[in-house]
Structures are given as C-alpha cells and as structure tokens.
Amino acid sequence: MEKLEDLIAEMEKYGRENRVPIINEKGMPVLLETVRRKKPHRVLEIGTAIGYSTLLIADAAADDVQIDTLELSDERAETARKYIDRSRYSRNITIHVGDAGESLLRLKGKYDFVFIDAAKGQYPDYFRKVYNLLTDDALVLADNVLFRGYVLGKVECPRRFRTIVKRLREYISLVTDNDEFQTVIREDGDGLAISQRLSGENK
C-alpha cells in the first residue's frame, strides 16, 4: 500500500488541475481535529468527490472504522475508488453512487459521525433524512455553511445564490434551534457547523 501522505498530495494536485472541489486547507484541520476527538466507528459522508476527505477521515477515526460515502457522479466515484484502492483503507470504505437524497433512504444501521459536503441547497433535506440514522451521541459536521460570507450577511448575495443561502440558513436554524444538539459554527475556511447530539444525561 502507498503512503497516505503521498496519495493525499497526488489527490490535491489532481483536484487543483481538474477543478474538483475538496475541503479547503483552512477547513481541513477542523475536520481532522473533530474526527480525532470523536474517534468514530461508523461514518457517513455525503459528497465523496475523489475520496480526499474520505481517506483523511479514515486515517483519523477509530481503527475499525467503516465509512459509507455517497457520490452523485459515476466518474468521480470511479476516480475515488481508484485512489481508495491504493490505500490501506480500501476495505473500510464503501462508495454508494447516485442521488444522495435517495441513497440516504436505503442505508441501514446507525452512524456516530456524519460529514456533509455536497449540494448546499440540499443540506436541510440531508439532515432530516440522516436524523434516524444517528446514534445517541452522534456528531454531524457540515462544510461550507457560511458560503462565501453570504449566509451571515457580511457580503451582499448575488441573485443566483439566494436559494442556496436561504437553504443554508435553514440548515443552521435546524441544528442550532434543536435542543437535541449542541452546535458550534466555525468560521474557518468557508464555515463549518459542528453539531454534537446530546445523550439524555447531557441535555
């Protein structure tokens, strides 16, 4: 198996050259810090792209981690599979190809960590569908929730992004106005929402 750092460097280069969106360098440390603290055993990732964050999560999670990752594009899923198969985490990761909203309805079992990094306008729908798949102490991390500064109103939002911004504001309300979750919004990168589900004794 190849060294993970060499594989990651190759994937970063591929992402830059092919304009594939991967978690940015300011958001990545927050993701890894959160995963290392949680040490999840069963992970759900919504938005595989080329498998960049998938491999980083696998390396930071529990040794026995199993990851289900959802990707809409056949082409990107195939690229991700090739990269993942070159890593020591090949048997830990299952890629599900198709619309994430539909794939979520077919998943079984419970997840203790969920990473959302896909179609921004679908975040509220993803969260509602993920809810029944969460363990009692699950953690949900959503990337790009501040979307270029538009969500907090620091920058005037162009008309073409208004629906996305509206949906991201709805997502933030869903996780902050819910007493089952304790949510922190980090402004690193493009904004990350870290939502810890509170078990009974911690509510």
Ligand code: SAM
Second form
Amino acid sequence: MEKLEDLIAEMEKYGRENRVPIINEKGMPVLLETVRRKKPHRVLEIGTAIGYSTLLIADAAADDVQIDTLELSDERAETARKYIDRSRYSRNITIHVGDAGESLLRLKGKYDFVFIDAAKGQYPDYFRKVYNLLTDDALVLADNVLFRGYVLGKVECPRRFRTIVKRLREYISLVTDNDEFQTVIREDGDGLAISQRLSGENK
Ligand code: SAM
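Taking the form predicted alone as the starting point, write out the structure of the form predicted together with S-adenosylmethionine.
The next block holds the full complex; its first chain is the one shown before.
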C-alpha cells in the first residue's frame, strides 16, 4: 500500500494537469475538520471525480467506514478506482457509476455523513432523495453553495449560470428553513453548507 500523502500529492498534480475539479485548499480543511469531529461509519459522496476527497474522507472517518461514492463519468470513475486501489482504503470504498439522481434511488440503508459535490443545478433534487437515506443524527455537507460569490449577489451572475444560482439558493432555503436541521453556511473556498440533523432532545 502506498503512503496516503504521496498518493494525494500525485492526485493533486493529475487534477491540475487534466483540469479535473477537486475540492479547493480552503474548502478541504473545513470538510476534513467536520469529518474528524463526526467520525462517520457510513458515508455517501455525490461527485467522486478521481477519488481525491473520497480518500481524504476515508482517512478522517471511523476505522470501519464504508463509503458509497457516485460519479457520472466512466473515465473519472476508472481513474478513481485505480488511485483508491493503491491505498489502504480499497475495501472501504464502492464507486457507483451513472447519474447520481438515479443511483440515489437504488441505494439502501442509512448514512451518517453525506458530502454533496456534483452537478450544482441538482442540489435540491439530491437533498430530497438523500433525505430518506439519513440516520437521525446525520450531517450533510454541500460544497460550492456560494458559487463564485454569485449566490449572495456579491458578484453579478452571468446569464449562463442563472439556473445554477437559483438552484443553489433553493438548496440553501431547503436546509435552512427545515427545523429538522441546524445549518451553518461557511464562506471558506466556494462556500460550504453544513447541515446537522437534530435528533431527540436537540430538536
Ligand atoms: N468530490 C471531488 C473531490 O473534491 O475530489 C470533486 C467532485 S467534482 C467537483 C464533481 C464531479 O461530479 C465531477 O467528476 C462530475 O463528473 C460529477 N458529476 C457531474 N454531474 C453528475 C451527475 N449527474 N451524477 C454523478 N456525478 C456527476
């Protein structure tokens, strides 16, 4: 098995050279700090790309973590599988290739941590589908929710991104208006929404 830090450095280089979007250096510490605090056992990741965040989550989660990660692109999923198989987390991670909106309907069981990082225009749909798959104390973290400053209106949004921005605002309303969740929006990186489901006496 290769050392995780060497693999991660190689993946960062691959991402840069092949223009594969991976969570940026400001968002990553927030994601990892959240996973370390939560120590989840069953993780759902929507948007694998080459498995970069998948491996970092595996390393920060509980020792027995099982991760289901969803990716549309065959090529990216294959690259992710190769990297993951070179790590000690090969048996902890299952990649589901296909449209996440459809894969979500086939998943079984409950997840205590969900990382949403795929098609930004689909976040509300992902959340509605994920809702039935959450444990009572699940945490849902979504990346890119402030999308280049357009979502808060800090930067004027070009016409081609208007639908995405509308859907991201809808996602933020879905999680913030829902009494079952306590949501914090972090402005780090491209913006992260951290939604903790409140269970029992915390409601
Ligand atoms: N989470 C990864 C990381 O930080 O290392 C980065 C994920 S990247 C930002 C988003 C990924 O979502 C891309 O690889 C893209 O192919 C995938 N994607 C886009 N639309 C999708 C869909 N409808 N279903 C599944 N995956 C999708």
